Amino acid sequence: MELRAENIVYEYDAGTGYAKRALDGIDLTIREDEFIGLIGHTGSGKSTLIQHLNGLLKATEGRVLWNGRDIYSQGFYRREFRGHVGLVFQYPEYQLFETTVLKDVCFGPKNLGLSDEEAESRAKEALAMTGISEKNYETSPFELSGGQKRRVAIAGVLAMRPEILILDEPTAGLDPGGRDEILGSVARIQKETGSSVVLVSHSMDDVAEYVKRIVVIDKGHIAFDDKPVRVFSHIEELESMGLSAPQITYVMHELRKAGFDADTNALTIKEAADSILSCLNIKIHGSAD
């Protein structure tokens, strides 16, 4: 499985005096079993890019290839393609519309032409993966909590069994517990299914905790595409783009300035705790000697 964007250029209002270039020469490849964080300042082009990856927008220049086939070519069925590359928009609960949770999640598979029985089987599988209890299957989705609604909406896309799942700010507006529920579910699903996930997020801490690769978009260009530890080592460049590093990174840099041998590559709380305990152990044993 491979999804590739080659030299993607996109202009809003192309050919008019109001034309604005949102993407400018984007090259990006997504392969099997990847967990990618897509970050960038508001207006950087993130949302425009993911709509190209799903075929909702057509590039002004360049092409998008799915397993080597140009998705813009004649005879390519983009409706079927969207079953392979699922996109969950920001605040997806606003797109819930059916009378019960189960019916809502069945909608996507039925739209792919599956039978009622197969659609229901897939829906139940997806709901289980996102942690929605069977007791809620016949409940109106509008009676659920914010986090539950979000998980039902994600289940609706998962029921189509996409090979790539793209999530646009899936934790926006949720409290810390709700954010952990959503991201924990997504991480578990990615690990269990081997599908690829593209997580669009403004939270550097969330990105650092879960993803294995980070793509940074700045003014329609890819500024960085690398492992998290390498991307977050460019603190000054990220800040110049209106971004930041995870809070842990700043803490570890301050400890280093204070004379501790802190690991400035630590990105998660666990990594930071291990480094700090190691530093304290050295200090204690050093003073005892």
Given for the second form:
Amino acid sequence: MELRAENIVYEYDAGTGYAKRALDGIDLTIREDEFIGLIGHTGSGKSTLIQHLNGLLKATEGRVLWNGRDIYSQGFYRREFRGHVGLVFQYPEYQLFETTVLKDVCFGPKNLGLSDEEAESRAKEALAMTGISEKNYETSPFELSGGQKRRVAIAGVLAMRPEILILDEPTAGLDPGGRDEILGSVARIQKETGSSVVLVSHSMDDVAEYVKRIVVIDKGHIAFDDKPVRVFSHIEELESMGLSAPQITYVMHELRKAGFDADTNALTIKEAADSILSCLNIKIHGSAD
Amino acid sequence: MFKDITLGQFYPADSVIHRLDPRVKLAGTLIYIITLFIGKSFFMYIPAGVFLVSVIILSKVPPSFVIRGVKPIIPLIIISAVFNLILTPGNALVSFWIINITSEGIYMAIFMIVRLLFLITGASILTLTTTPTKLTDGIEKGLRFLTVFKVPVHEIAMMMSIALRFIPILVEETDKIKKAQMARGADFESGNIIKRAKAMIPLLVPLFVSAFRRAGDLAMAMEARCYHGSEGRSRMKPLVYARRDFIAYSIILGYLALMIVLRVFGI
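Taking the form predicted on its own as the starting point, write out the structure of the form predicted together with the partner chain.
Everything in the complex follows now, all chains and molecules, and the chain you saw is the first one.
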């Protein structure tokens, strides 16, 4: 499985006087079992880019290849392809429309031409993965809480069993608890299904803990595409793009400046805590000498 | 898919027409439409055409933009032309089956096309040169006298301005929901009419839900700022007639008089 974007250029209102270049030569390859964070400031082009990855927008220049086949070519089944590359938009809860939760989640698999039974079993599987309990299957999606609605909407895409799952700001508008819940389930889904996940966000803190690769996009260009640790080492460049490194990274840098041997590559709170403890130990030990 | 609709859109420019008081433009548009119905011959449409073209030139709106606003109405124009063509009695030029094409029919068809084109262009000039806010202000103040008859003029004007304000928002929302459902494999393009109508459900239900949600939010925000209708409400920019507005009124009235005279003398 491989999804490759080659030199994607996209212009809004192409051909008119107001043409605006949103993407300017993007090269990106997504392979099996990846967990990618796509980071960019508002207006950097990240939402435009992901709509190319499932063929909702057609690039002005360049191609998108799915397992080597051009998705814009004649005879390519884009509808089926959208089942392989699942895209969850921002505030996906606003796309719910069915009378029951289960029916709504069945919408995607049914559009792929699956039988009712198959669609239902996939829907149940997806709902279980996103942590919606069985007693909610027959309730109206409009009666659920905000966080639950969002998980149902994510399940709606998940039920198509995409090989790549792209989530656009899945934590927008959620409280910290809801945020951790959603990100936690996404990480679990990635691990369990082995599908690739692209997490789109403007916040490094959202993704630092989970992803294995970070793609930073700025003004329609890819600025960095690397392991999180390496990307975070470019604090100044990130800040000039209106982004920032995770808070942990700042803390560790400050500690280092203050003369502690803190590990600036720590990504999670736990790693940071361990590093701080160990360097405190040495300090205490050293002063006792 | 809604990008091409310019009817009802505002075109920002700095022109005499833009600066006119909205009441003048509303009255002018009304009078212009009346004169189109007074007009009975092509000859009478010459002054109407001159009037329209000079207003367009004065408004500094690019003609291509005005023409684009007419496009969505073309099917309507064609239908009315066809009906006039085949249903007007008179000297038959061509006749087959039950269809008689008469010379009067051809004349009427062309006449209707011109009349509708003039009508729509004239009306779209009003919205192209007047912001929705000013337009509703103009309606509110221009129709103030109706409050005597217990017509809630202010409330109607407020509803109109809110409705206009929400059009672009709902268009954008529709586009978003459409894309989201397409990402779930929805198909809006293929199939017969029934299948397509059914395919609209996943689009329309979320759209209605969000429209009601937005309406609720807006009502809450208005109440939070103590909105309570027209009573005792003052304006930041009250409408006041300037000299150019009186000049415009006299030109419009002169034009109306000319058209009446032409009609009475039956030219």
